[in-house]
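Below you'll find only one chain, the form predicted on its own, shown as structure tokens.
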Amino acid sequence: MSRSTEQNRPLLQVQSLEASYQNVIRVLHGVDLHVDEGECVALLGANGAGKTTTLKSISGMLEGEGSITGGNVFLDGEDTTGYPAHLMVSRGLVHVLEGRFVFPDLSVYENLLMGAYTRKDRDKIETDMEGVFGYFPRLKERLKVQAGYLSGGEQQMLAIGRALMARPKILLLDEPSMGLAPVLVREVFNIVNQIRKEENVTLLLVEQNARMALKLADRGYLIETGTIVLHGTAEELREDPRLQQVYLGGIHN
């Protein structure tokens, strides 16, 4: 499943992005961010700050809930503003939604196959599935089990594994730690970091657990009320007094 990559090439660019719900409730107010190929970038913020709306606007998942009202999204140099989700997947951008959203009535195997639905190289799908099992052995153990019967941690692993089956260039991960015990959070983040290094997958990570996110990320952005208010390297953000006090529990580390 490995793919070679050039470092420091802009893969995702978001320029002056604005979005609203029901054409009335304005949520994003000119968001600017970029993710270079091979990077992990964290998007931090409190509940309601606009993190999930930003991801959905990028990935084409906002349709039906809201709309992009201004700005642009560029994926690998192509203006993909407003593209539906299936076109974004076919171009290499896959969004792992908050709350996991597996298909509960389908087996683990069937869920993984669904991740590969846009692919033409059908002969390589089984090989890639074995690659997913290398990261998540528990999925192989529960291959025939309906996804609705998996634990929360297993469902998160399945959601990430299903995304990998699309052979993404960039993964958008929305709150992968949500609802998981601390030991599982560490396990999932360790595996995500391993995937990033071994598969050369670029990551845009939304996470309320700022401490964990900044351990994984190269850079980060802080969003408040739909506006980017702070950005920098992970080290710079960890050292920022405001971020320490509000998002890192006031503990310097």
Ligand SMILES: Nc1ncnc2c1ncn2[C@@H]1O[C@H](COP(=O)(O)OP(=O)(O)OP(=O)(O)O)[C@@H](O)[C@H]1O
Second form
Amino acid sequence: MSRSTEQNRPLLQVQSLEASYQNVIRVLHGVDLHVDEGECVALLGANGAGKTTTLKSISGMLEGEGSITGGNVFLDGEDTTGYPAHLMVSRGLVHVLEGRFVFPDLSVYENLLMGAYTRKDRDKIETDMEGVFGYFPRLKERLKVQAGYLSGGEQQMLAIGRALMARPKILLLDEPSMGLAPVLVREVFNIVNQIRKEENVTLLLVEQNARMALKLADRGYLIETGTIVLHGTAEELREDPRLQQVYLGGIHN
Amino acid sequence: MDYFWGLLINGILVGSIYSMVALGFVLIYKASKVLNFAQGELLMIGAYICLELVYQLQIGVPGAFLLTLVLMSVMAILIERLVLRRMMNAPVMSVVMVTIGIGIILRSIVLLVWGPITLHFPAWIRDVPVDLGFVRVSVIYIYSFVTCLIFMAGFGLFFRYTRTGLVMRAAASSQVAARSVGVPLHRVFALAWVVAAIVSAAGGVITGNIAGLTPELSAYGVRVFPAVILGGLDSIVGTTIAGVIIGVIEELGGGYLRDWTGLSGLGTVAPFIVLIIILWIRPQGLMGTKEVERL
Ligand SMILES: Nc1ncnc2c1ncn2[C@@H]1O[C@H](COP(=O)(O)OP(=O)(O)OP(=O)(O)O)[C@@H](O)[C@H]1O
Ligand SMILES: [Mg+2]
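Moving from the form predicted on its own, what structure would you give for the form predicted in complex with the ligand?
Then the entire complex follows, led off by the chain already shown.
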């Protein structure tokens, strides 16, 4: 039984969302999904299905390359459709982008400080940073190093750690395992799982590694060419032949 | 030998003004990827505003200078707010064209209000030469050099040690990452314009005190270009060093080339020649990163 049925108002609700790039290419054709408080929801799909576009539409990061052309996004009951990213972050929604956008010229420490940009309680920042080091001890060892010199795995950890510094209510994670060695993939997933349990944070997780994602998630959605074609509990999805055939067919670990 | 030292000192002074003005240019580029072609006009209008305040308010050059910096900051915020913010998602080239437009407007204002003739600040310090041991330098030059140093050091400390400075470095490092942590980029852009307006106005007032004011002051926008490119469009330290190098080349080159060839004006050309040679060897500038787009 997923937790979704115990709550009546979702923390994040997306209704018939449509989005385009440069106002020409229609990429999302009415995406519907919701994430309840405390849940972990996986958004699965093949390359180019529209996963990243969905997350960017929600978080306001689409601005500049594309725009929402229809539908609505509600965060905690508030209609936040088309809000710029800084307003979403200050409302507790943080998007960890695909491709780990760290500040390459800033040190690890400064990157983490920037994560707390929207925080009002600045006196608690140092304590929270210790908390981040609890999950990612390697970041503490690299505190003074410029983020541009970190390895891919370390940059991913920094990107997640930096997002935690904002004390988000909901975290959008876009392919945290992309490009990582299998050992690191498992490590990152374990840490995400740990964060989820300890930080009381709601997760919307985008993954191509469906097997891993469904171990972590309560529920999941499958997106194909800009529409949700399948949704259900993690267990249902794991058993679903459509998903099994395409995404769990032993290609991934 | 005195001739050499005189030219060298002059070069370092002119160069420090270049460094300061180039800082504004680089800062706007780093924060918003926009090449600000109104930089020279900001310098020019800053000098004229200061001159006007000196004569209207009778508060002396230093007081008028500080007030000028305040007014220039307000103007920078207005430019960002009324013009550039509307162009947040416009192609970079359009924004560059808009800065050229802003420059033309500022130059027209100067021509309309003050006319094309050379104007002068009232003499406010006794222009006695100071003996540095190996060379005698006019005291106004020393004031100017120290002012440049204070501004450069001040902004250096600001970027290194303040929270706002960190936010600006972050936005310069990655605009996307900055947005994703919740930085409203338009505020960073506005601040970059404020800093650029301040350093330009300072450069304008200093130059105006030494050489007088004409609308030609706006040519500084082009004259700092070798420093900006040489330093690598995205490096503040590189730009500072490059500014001084360009100033020295200009003075030494101008001085000696005039003696040898009998032609004046070669000094202004010399930096561009050196620039071409250096870019030939190091296309990314002295300290710039390789990825930076070249002009
Ligand atoms: N900046 C852009 N401009 C134009 N089209 C884009 C842009 N970004 C993505 N697209 C197109 O939008 C579609 C959906 O892309 P999106 O990045 O959302 O897919 P995705 O599911 O995240 O894929 P992946 O698993 O490869 O990350 C693709 O066809 C892609 O080519
Ligand atoms: Mg993607």
